[in-house]
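The form predicted on its own is given below as one chain in structure tokens.
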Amino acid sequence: MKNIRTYEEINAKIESKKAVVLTADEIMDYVDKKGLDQAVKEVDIVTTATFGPMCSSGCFLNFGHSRPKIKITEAWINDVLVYSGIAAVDVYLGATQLRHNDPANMDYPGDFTYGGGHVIEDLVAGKELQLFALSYGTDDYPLRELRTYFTIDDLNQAIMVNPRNCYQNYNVAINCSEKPVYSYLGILKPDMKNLTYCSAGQLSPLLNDPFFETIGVGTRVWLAGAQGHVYAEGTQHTGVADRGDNGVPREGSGTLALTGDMKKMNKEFIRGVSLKGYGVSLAVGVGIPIPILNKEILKHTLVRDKDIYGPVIDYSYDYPQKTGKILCHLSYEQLRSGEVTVLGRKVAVSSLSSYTKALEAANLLMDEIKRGEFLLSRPLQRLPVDIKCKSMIIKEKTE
């Protein structure tokens, strides 16, 4: 379909404070009420967005070198295990690494109490941190141990580098067995007592780009507050999945993988998460600006929660076994009223990710480009819409 604007006419508005911006939100009932041939003449951005526990996130901390210098080999922050294996006083510090000595049985579900997600929480917070690190001694990096607090601010860098975010849909969870199951959707009552599940729904990012149209490598993105981009497909990507009539898929499918400067995130947009019996998490607020290029990216964007189905799987049995049974399939506006029936039975259903924290970064995000403080970017590569997401196959070594 031809282009009735381009990114650079959008930014140029953008740069002289006159773009048009609606979030996702709001973007349905302004089409409704003008038309789409009318509104795709005014509108410029529809800015979407999602907020909720993301496992592959993480963060890369320069602390600059010692006097003496010191090659770290092992390293905890707040007795958090970083990786090391980088170079002298570089780490990566993953969201659900757990906390040495933290409630860890697996034999008996714990509470988890603090983590990677959660050290992540309060370095933006600009809380001071200790950093214990061990090294074997060289002779140009003699220190052997050390032992330090810090802040944000004494760091060189602190870089967010999340391989898996944004999921463009994914499991809705419930538990058809008698004993309750400890999951990373919560915890998940006996007997199908309870459902739950964690999407913005039609606020999400992906949902309103079904098929990678306008966000790619190197798409900018409101990452918790600072201006990051998209560096590659996420990790467990997939182009090909199960859609609906309009196109938005019914499975788990698109993943982004994002990156920012920890040190202009917004504290309200990074939360470490705990979840009773599966381990630690982060709470990401993520923002995308969808340019209004043409009359089908438009349409795209006036996706609904009634028109966006999850599918429901069994946690204590298919989900584990990977057996791919779906019991059924969910619109989010049924999940969002709070209870839906599943196999003829009503179901208390609730939310790891939060609506009303998604609809506050679109918000903040239009605000930005209103200010003319957020240009939007063309994608360098358009993210793969042909490959399919593996699962490990266990096999024995071959000669």
Second form
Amino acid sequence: MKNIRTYEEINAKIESKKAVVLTADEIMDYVDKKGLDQAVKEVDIVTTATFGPMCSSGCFLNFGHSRPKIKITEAWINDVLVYSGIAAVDVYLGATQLRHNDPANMDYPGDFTYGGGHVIEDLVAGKELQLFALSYGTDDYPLRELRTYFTIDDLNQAIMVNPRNCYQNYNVAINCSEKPVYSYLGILKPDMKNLTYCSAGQLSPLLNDPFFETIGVGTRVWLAGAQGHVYAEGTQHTGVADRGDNGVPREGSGTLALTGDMKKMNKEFIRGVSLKGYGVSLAVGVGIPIPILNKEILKHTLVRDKDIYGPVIDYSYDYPQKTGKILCHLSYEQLRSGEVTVLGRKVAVSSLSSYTKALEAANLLMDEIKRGEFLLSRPLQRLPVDIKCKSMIIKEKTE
Amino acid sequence: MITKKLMLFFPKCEVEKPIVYHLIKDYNLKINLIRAKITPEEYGYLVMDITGKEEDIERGLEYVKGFDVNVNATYRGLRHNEEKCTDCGNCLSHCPSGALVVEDSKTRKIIFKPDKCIECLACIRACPFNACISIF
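Structure of the form predicted in complex with its partner chain, given the form predicted on its own:
After this comes the whole thing, all chains and molecules, with the earlier chain placed first.
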């Protein structure tokens, strides 16, 4: 399809504060009113967003060198283990890391009140944290132990590096067994008494760009208020998905690897998560602008909750045993109604993705663009459309 | 007939009188106990709805205030912290009494209705953001 505007033209309009921007929530009614042909002439950008737990999140921190120097080999921030198998005072803090001595599920179901995600939340909120670090000592890095207190302002770098965010679509979890299931999609009551979904649906970035026409490696994103970017396809990304007639995936599918400067983030959009009986995680708010380069791209942003379907999967058996069985598909419109029918039974609905916060993020991004403070970037590389997501095979050593 | 919600907090549980019995018997009140903990030598609480004639409720309250008890007619034992709440909606299928609801389908903001809360505490276990807390 022929493009009717370029990235350069859009950015020129942003810089002169004349860009026409709508959120993915607003664009649907706008096009209904104006018609596609008129709307595509007027609208430069549609902002999309999502907010929810994204377990594959974390950050690289650099502490600067102490006197005397230490080459950290083991370290804990607020008693949460960080990875230190990199340069002397660099560490990686992961969202799902438990706090030292957390009884986890030995006291089933565990509470998981504090972990990696909460440390990241505290960092962004500017709180004082404790670093405890050990080393074996070397000639050039003699210090073998230290305990100190710091805030994010004391660090040289605090760069969020999230290998998998913004799942294009997601499973809807239900429990067909007679016992409660404690999952990363919350507490699932026995006998299909409730279910949980986790997607911003019609507002979610990759559901508004189902074939990755504009969101690619190098795309500038709004990562919890900081201007970050997509640095790669996310882990487990696949472009080969079960798609509906409208091209929208009916399962997980695409993912994004995101990075951004934590010193510029808004604490409202970086929140530690405690999931009973499961563990800790981090909820992240992400906003992504979609440049309306042509009519086809605009058309994709018109997708509504009623046209997006998630697969309902039994988390008591089919999910853990990886049987591949799907009980049925439900639309996000059905899910948002609060009650759905599965296998002929009425089921109450929970959500782990906040539409409220996603809307806030989409609006904040829209405001930034309108103020001329957020420019769009052309992707350096398209996200893969043909790679599949492999399974792990447990096998004997190859002779 | 009116219904009042009431929270009685016993700093130290030395009250050995059957308070609920007397409220029913002597003051003609209907008591719906929401949550209670009475353990000798420890703090204790009673959270309840009392239904009856206004003057009977007044007299009943006077009777209760005669003990070493904090009477609170505004708060419940379950608090919803709006700053911590991200409006994800994970609580919705866990709250059995409609105290945590979405009223605006556009913004999907979570509203807490204290008068509907029966303090079953299911939301505390379900909330990933620790937004629902019990004051006891």
